[in-house]
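Here you get one chain, nothing else, as structure tokens; it is the form predicted alone.
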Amino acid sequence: MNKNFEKLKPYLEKAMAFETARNLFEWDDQTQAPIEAADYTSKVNGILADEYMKSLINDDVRSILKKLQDDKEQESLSDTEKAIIKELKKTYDQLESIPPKEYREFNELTLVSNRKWAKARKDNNYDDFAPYLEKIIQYKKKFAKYRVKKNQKPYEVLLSDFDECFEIQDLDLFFHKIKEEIIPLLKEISKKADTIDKSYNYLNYDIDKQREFCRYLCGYIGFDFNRGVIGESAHPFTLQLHNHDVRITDRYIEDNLESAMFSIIHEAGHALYEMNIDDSLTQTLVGGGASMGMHESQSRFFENIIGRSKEFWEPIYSKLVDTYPDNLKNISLDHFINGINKAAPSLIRTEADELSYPIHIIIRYEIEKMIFDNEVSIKELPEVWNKKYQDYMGITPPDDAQGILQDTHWSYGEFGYFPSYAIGSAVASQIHAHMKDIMPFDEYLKGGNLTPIREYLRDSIHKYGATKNTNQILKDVTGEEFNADYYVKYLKDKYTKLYNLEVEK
């Protein structure tokens, strides 16, 4: 090992186990932690925050840092070496540009402010959350502010933070494709909303039986109980400490049977990706997914493209009627497919199709863009919030815990996250397409066999963790980098057969 890097790794290690503690205390603090801690856990948090700063952001590791950037020591770096290095500078002048007491004060905020809006949204009253996102976002202005470069938008700093290889006008050009393609085949169909029925999602389902469940798909799909946990929060989400230590909830609503299934089918999706970064990098500063925008490709394939797909179901549809017989006993399997997949505008993103979601996003993103291009202030957000929903979906949400209030992203801090979900959807599409060429993949569903898929998605992606990018991998994988038009073609290709439409000649 080069003499210099082997210098370096006490500090890396140093700083990964204040990361670890921050996310443990995350998890605690989202599943089990009581309701009044938040206020005291914060200053913990702050602390913790503080000393992960202190652990890179020193003489040391600029004079050790600086040295490993020449091109002779390059030369004498293994790839996963030179992979962390170059995450380290982009982690190094991140954190350097930014006051330490900001930092601190930064990370101390966040974790009351998700509290506030969890509340706020279980009392529907955005004014109580208002002040608290006005603060996160005079913090992220301040912190884009500091890292910005010539040319370049405050808000793309913050993309870059969730994808390296999507600049505004990569994604300005991505949205307007589905605008163009998806706005006009999702208002066709809503003519047609009434040929697919559902209504057997809203009866009432036991939460008790809906969590068995949700058990039993996780293990189908394939996560590792020794290696996994699955909690319950507000909001379901992922956390990982290591490639063996990886978390995940849910939440269960009991008129909706959809809502717990398709988020642990999620959130599984990208407990694999960790679960299944190579034992070389997890601990490390690559130790996680390639970006946001590959990690929400994978769970979104298996939410959507494997989940939602007619052969993943005939294997195990009987044992979901057997576990709801009085509801699902006269659903056939037809038309309990139609219904995962039935489209409609929507209100509720972690609730939509297929067809709409994009929608919600480009709703979000555009939102952001407003926020940090000045455009728009904390208490014109839900109004501007429901002209785009109306704009574009021809719904206007009724109060604020159905419009502005239902994502926790903001309450972190996390702008710039939302377009990752949409380029993980067409991220999935393009690698499902480049699958199904080269293996019987819907064959695979059948036989109630997901292993070859989840090997091939392993050896092909998961195990790099992030010393590729997207495009890399994309490259890699399928030998074009992103390419939305397999989205696109996916998605009218599916939605044009589910409900019998005319297709363009």
Second form
Number of protein chains: 2
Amino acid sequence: MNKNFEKLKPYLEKAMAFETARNLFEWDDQTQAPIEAADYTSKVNGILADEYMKSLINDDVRSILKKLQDDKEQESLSDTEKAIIKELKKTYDQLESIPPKEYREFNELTLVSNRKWAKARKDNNYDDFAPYLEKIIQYKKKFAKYRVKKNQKPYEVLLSDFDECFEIQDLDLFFHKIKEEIIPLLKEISKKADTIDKSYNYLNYDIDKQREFCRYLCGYIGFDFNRGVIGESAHPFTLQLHNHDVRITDRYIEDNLESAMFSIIHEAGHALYEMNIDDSLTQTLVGGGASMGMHESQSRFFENIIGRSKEFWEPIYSKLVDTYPDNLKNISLDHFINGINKAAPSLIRTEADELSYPIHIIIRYEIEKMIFDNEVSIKELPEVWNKKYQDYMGITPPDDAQGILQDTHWSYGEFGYFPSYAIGSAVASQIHAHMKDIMPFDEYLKGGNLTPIREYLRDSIHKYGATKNTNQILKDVTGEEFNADYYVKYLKDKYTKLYNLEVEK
Amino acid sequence: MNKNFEKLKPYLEKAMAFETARNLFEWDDQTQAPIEAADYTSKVNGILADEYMKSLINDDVRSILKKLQDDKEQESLSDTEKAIIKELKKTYDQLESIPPKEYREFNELTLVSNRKWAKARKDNNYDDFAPYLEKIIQYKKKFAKYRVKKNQKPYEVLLSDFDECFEIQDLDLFFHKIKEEIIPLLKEISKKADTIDKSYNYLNYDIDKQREFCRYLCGYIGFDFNRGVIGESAHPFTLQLHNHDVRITDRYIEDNLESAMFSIIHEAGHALYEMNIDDSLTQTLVGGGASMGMHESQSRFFENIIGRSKEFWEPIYSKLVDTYPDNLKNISLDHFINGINKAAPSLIRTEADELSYPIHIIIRYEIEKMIFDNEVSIKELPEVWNKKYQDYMGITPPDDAQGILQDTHWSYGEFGYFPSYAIGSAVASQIHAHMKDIMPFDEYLKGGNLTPIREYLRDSIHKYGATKNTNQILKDVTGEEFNADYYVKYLKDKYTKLYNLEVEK
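Now show me the form predicted in complex with a further copy of the same chain, since the one above was the form predicted alone.
Everything in the complex follows now, all chains and molecules, and the chain you saw is the first one.
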């Protein structure tokens, strides 16, 4: 065993403990903490965050890390240890160049600006949020400048924090393809909106029964209740303490059958990833998913590719009908499958269907690029936003609450994050295409046997945690690096068939 | 502001943060964590515990603490600061004399022995637990020896960890009174067991309705749902992150109406104490209750003195009847009040009524004294236990699971703790006697107005946190230090009346 790596361990373990504690506070805050607790609890969280930073960023670790860069040292490290060192180095690269004072100021700012954003959205008042957004962007630009390499654009620095495999040119190419193919398709479909009925979805669905059915769906997919729990929160999310404690939440809406169901399938997809990460990696710096995009690929794989397929529902749709006989007894499986796949241009990203979803991402990506290229002022943003929705979707947000104020990300400084969602969908399609080649994928679904699918994902993706990056995983699994063509083909095939559209020759 | 105290603050705040995190993990473990999480999560808890210790016990703090003992330094400290220093000094006195290696070994032992105890109780096999109990006692004796002062008995060291106001001679006197007065009373009552009917309590009571009614009771008593939550766990408990986040749990038994109700009133009593501690004290070393006994006094005050009184139920009993009309429509308020106060010799402490409860404590106290005076071997303990139950209660446990194995305390080394429960009951009676003198106590209850009672407790006890000890509080509130006579009188009056016994002249 490498002696220097051994010296590193206590620091890494301390950081892990503080991070796990912060995660538990996050879970608690979102799911059950009493409303007046926040001010006092945030003091605790502030200290834990400080201690987390101190346990990783300090002279001892810096000096050990430097020694470990040496070639000879590298030779005596295992692959996992190398991956951990690489991850730690990344943290140093991200944080070392930023003056601690500025970093602290920025963190304090985001706490305030997130609240300001929530209020501005509620009040539908962009002007109240704009000054905070401006300050956040100034900090992000400054931080990017500290870190930017030669010939690198500031926005690229931010993108690299979420996935090292995607640079602007890759994303430009990816999104160009989507725009070219999906925008016209979406326009076609919006003309045929009436051909799919979805009114059954908006009847009254008892929430206790929803809760019970969603729990059933989770178990059906393979969520292990001995290693995870389902909670409730305003916005569904997944959070892990380690691979033996993975938590997901859902929210239940009485007059919307599918909302909670597809949310829980989505979160269960994230959860399976985390539960399947190898025991030797959990509680280390590479004990999470490979990237945000990779993580989203797994949630979307389960939510959309599996969860919205006819094959998935064939063995279990009758159980759903039995749960709500009054509402569903006259809704055939085909009727239901069409309903859950109905697509249309939309204003709100988080409620968008599979087809319009990437367009929402493209709009945000293009605006973020403009911001960091200094091509747009904060004041102009709502106008730019609305124009893009009109151009790409054919609809204009009636107000900023349903427009530029809808997402929380920018309010806490997360720029460069949105593309991960679209990358996730595309990765899911690429993996799906490969899996269909090598196993009777649809037969497994029809037979209600998800085990071989889940085990394949575990053994080829999940168990590696973050020891491989997105492209390494894709190469090892599918034989090629990221390729958006599968995604475009998947969407085109699916929606052309669903809406009986003319197929281009 | 005192400069040395200022230097201390960052250490105290770090310790507070780690302690709060550990409390949240404790809550989570008891109420919702998935069952397979324990091994991985315990690693996190171990690190947090270590860091907690390191943040308090280190050379910097030791040296500051030493400086602060100086008279001049003390003069420039506020009362709260003095109390914090005193508390910190106590921690040093408790831990500094114990070699860290032994302390760690002991903590590891208790983790194992607690599990062994649980299994031994389940299997009703004392012999499986005995070797662990023996080791724990050896450690406790050794630790006590490190700390024992001249003319002090080892058991007294342990007692002082829970309440500095009670030495062996005080407890001997207290328990002697109880034995003399209560054991004969209990014997009298056991002859008249049939005069009180309680069969209504064991009918079927829908658990959802129990949950709802218990929530109502909490709010009625004054539990603030903006600053607290109710969870569920195998054994009801109270836990606070700070005074704005106080959590209680309950468990619901379908064929036992009163179990959940009185558990939640008890825990709500603890919670009110914590919620009412002053904002300036919460998140400091004196931000909890004054002592375990003082804390139990508040829970028992609400559970027994208020919660089992006819005056308390007068305004709300009809609501309970309306909740369970089939079971309770023929049960009058008097019938119900008699039922919830029915007393009898019993084997299990946690299920004991108000009258037999202190006898359970006395048995444990006497056995603990024998253990630390080396008057009994581990092997002989079950026999000693059973004999005392026969002597004092007139019944013998049919097996060790219902005898010496029933309590968890010894399995993690908590000796000297049990007396707090009895002290709590006695303190509650003393405070009650005083409150009846200075306010229309029963009228408040009858009027459904608990606010003046709660505010009095807040202003005279709760808000001070641990800045005063038990006797200081009692002196300031009632004009005298601890006096067990009120408790004996309360029990005698209440049960003599309840069972229509002849009053001694």
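Numbering follows the first chain given and starts at 1. Basically, rigid core = biggest C-alpha set you can superpose within 1.5 Å across the two forms. Fair warning: this is a prediction, and the values are worked out from it, not measured in the lab.
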| field | Is_shifted H335 between the two forms (CA, 2 Å cut-off, rigid core) | value | no
| query | Hey, does K82 budge by 2 Å or more at the Cα between the two forms once the core is superposed? | reply | no
| Rigid core fitted, then: does L241 show a CA shift of 2 angstroms or greater between the two forms? | no
